[in-house]
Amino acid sequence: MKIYEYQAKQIFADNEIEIPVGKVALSVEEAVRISAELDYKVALKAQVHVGGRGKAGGIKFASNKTEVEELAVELFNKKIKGEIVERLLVEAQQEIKEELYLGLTLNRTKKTDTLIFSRSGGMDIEEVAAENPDQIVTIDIDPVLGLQGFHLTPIAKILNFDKNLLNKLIPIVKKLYFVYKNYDCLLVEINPLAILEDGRIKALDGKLEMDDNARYRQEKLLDMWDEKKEDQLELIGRQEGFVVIKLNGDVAIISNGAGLAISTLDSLQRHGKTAANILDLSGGATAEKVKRAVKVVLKDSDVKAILFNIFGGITRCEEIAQGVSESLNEVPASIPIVCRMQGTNRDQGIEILKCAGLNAATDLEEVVENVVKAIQGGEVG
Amino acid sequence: MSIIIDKNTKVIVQGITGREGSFHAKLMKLYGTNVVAGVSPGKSEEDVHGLPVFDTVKEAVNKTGADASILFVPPRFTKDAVLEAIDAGLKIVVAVAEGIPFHDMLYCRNYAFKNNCILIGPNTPGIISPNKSKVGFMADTIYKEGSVGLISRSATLSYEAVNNLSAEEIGQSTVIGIGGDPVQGATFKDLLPMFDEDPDTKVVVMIGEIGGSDEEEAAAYIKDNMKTPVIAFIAGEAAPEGKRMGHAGAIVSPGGEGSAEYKKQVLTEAKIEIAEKLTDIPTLCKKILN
């Protein structure tokens, strides 16, 4: 789960991160008015999820109250690769002697939490690293150990043991350690973290990525979501206790898990389609679930055939069956059905299947076929 | 052989009150896992099914000689469940629950290396080694005694793995879901040595999927140490970038990074053969094995 700029910066700031004063605008009008209070020397910053902002032309600068007008329209108006504004963060403009990088993630390959410094903030990290892998310093950090003093070492190396500079980065490094562990961040950073011509350092953009798995003690992060931001399938599908994946072709796959559906979507693949949207059961779906399941995949529009896979270990292939049966009515008829069944008491889940007038299918590549021939108005065998 | 359990491994459940605890103790013992004992705080008056009911997995290990571990606990409290079975000294332990946070994940999997603890991973129907014991709560009918180890990340796959070599009368010596999530217990490379020591199992069968980077660890693992033979699935060559298939740690990184075709090629560089659809799996494995 993505929070905006504003939101990042707003949690920085609970925990001491110092962040430039600004307000977000949710119109022009709004926009100027915060302006005001900062004498117009301000930066415009459209808020979105996707990455690459800055390059895409997102953030603009102004200088009086026409600049201000003039370039909220522009960015109200813009798409962001795609994304539409609907948030600018008007922030006043900072000093900038230096900027630097610092993040912190998941080192998957290692399993361990992972801290990331750079002298050359500003730019994308990949870049930098790519570039001048010698201006990074990436530090692995045992969780169960946690941040200590000499984690810290090769980023004052990097910094030539500069005191003055250090005394004011330290704390910070500390600082955003806490929130990436305390609000389940998957990713947290600040690029870029200025060094201002003051002296002080702050956060002049914000990135954090929260863990979906930590909602349930997340409650302040998930205040902060912006629902409308989530595919609307997907977020329906949430609702209904279903992890549903949005994709770009016809067939609506339910399965009972996530490896079984991903290798359906691969045979589909195969065979030249494509899924409109995956449906995961998970283990042990009642009929009911299954019914409400087919009422997830009918919001979708592109769906012209439901493809049904299941490999029955806790989940039992009559009670599947029974669902499918049950939901034969409200399917349109212009929507085909097929089924495959394996694993526990499939033998039962065919028998009613075939009373409701579906033939079942043994295995995952007989059903994918089934499927191509069932869009193409062939005969399904 | 087989590996990590046996007849002779001691069981206890965490969560043995609770309904999915409970009816699943019982679905271990009936397939013959030495079950001894169940621990739910405050529930210790009780027995299930005949089994001792412990408040603290400390006082059922001294009072069972417990050697393992399952979980059958929600996930917001895995982390501690794992910790506490951990401290009582088990050397496996397996958690089944699936949407753990990872940051608990992490701390789990590195308190568990520190204490030579073969954790297995949340978001897995556990592991089994057929007909000496069941670790898990797969529906054991499909699973035959043989020479192929198999490890997978995902459930549904190793179910239909496992259902199509036991088709072809190809059994398996231990069969482990390593689990869908970005940070596991033990990988494929945790395990690949254990299977490589077993003489029992002359082939190892992988099933990977995108995201992340364990398969292409076990390829280095495989092609510098491994002596018995290795096939790779890899699910999800079909998976958009930027997209989290379901399982939370499938998901190609933006740039192609943890794609199934990435992975395939360095399987294959490490000279690992491919199984390109599940149905290959059976064969591959006779050519070995005969």
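Note that the coordinates shown come from a computational prediction; the quantities given were computed from them, not determined experimentally. Positions refer to the first chain, counted from 1. So that the term is clear: the rigid core is the largest set of C-alpha atoms that superpose within 1.5 Å between two forms. What changes on going to the form predicted alone:
- After superposition on the rigid core, the Cα atom of Arg53 is displaced by less than 2 Å between these two forms.
- If you fit the rigid core between these two forms, you'll see the Cα of Gly257 move by 2 angstroms or more.
- The Cα position of Gln239 differs by 2 Å or more between these two forms after fitting on the rigid core.
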Second form
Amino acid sequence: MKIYEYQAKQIFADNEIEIPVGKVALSVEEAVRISAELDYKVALKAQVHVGGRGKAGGIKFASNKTEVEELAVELFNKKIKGEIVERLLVEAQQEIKEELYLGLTLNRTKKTDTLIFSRSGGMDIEEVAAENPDQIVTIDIDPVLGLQGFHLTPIAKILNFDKNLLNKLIPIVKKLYFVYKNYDCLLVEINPLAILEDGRIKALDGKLEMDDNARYRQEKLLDMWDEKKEDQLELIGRQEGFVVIKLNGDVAIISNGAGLAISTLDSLQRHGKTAANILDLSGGATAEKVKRAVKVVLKDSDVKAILFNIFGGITRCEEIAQGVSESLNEVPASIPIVCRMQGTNRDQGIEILKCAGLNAATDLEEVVENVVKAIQGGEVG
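Next up, the form predicted alone, please; the one we just looked at was the form predicted together with the partner chain.
No partner chains or extra molecules come along with it, only the chain itself.
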């Protein structure tokens, strides 16, 4: 779950990380009024949940009332990567001496929290890693041990052990780590973290993404959440009790496990196709749950076929098959359904599907080939 920049920065400020003076505006008139309080020397920053805002023209600088009005009108009539701008953060401009990058994220592969720091702030961290690898450090932190003093040594080294700068920066690193842990973040980022001409350090931008599994204990973030900005298919799925991921292909994958979904996605890609979405049934799915899942994926207008990949354990294949069979009257004839089943009561499940006129098999590659043929209008084996 993502929140807007101004909300992330408010959390930073609540935890004593300094931010620029500013307020959010919901209209051009509000932007002008806030700018007047700041002598019109302001940054107007579109509030969106997508990345690359600066490169897309979502940040403008003004120095008088006329410029504020013109730029605010421009931004409020702008779409950034398909997202409509409905809010502007109006902030006092800052005298910047140097821009740094500071972020924390979850490393699923290493099962660690990872602290990322760079002296090349203000640009995508991926670009920094590619163009200036000597200007970036990554520090893996055991989530049980937590942030320790020795973790900060690489940062001190890249800053040439500048004691004055380290005395200002290290407390910010510790405070941001507290935010990352306390708010159940998957990502928290300050880019740029600016060293100003007067020597102060401020967070000029902020990004915070919370783990959805922590919703029950993060009421403050839930109050900040703008539900309208969520992908509507993913939102519908969540309301129905499913984890749904929207992608850019044309095959809906329904599986009972993330691993099965990823292996199906990989197989599709080997055959030149990509998924429109992925829906996880999780364990112990019933026929009724399967019917709800089919209705969810059909909300996606990109879907041209539905592919089930089921491995029966506590989930029984015949229960899945019954749900698929009962869903057929909800599925347009133009959208084929192909099923792969293994595990508990596999043969019964395949028989139910065949009686319903559906193709079913036990081999994933065969099923993927069949769904590709069906989309292309060929005969399914």
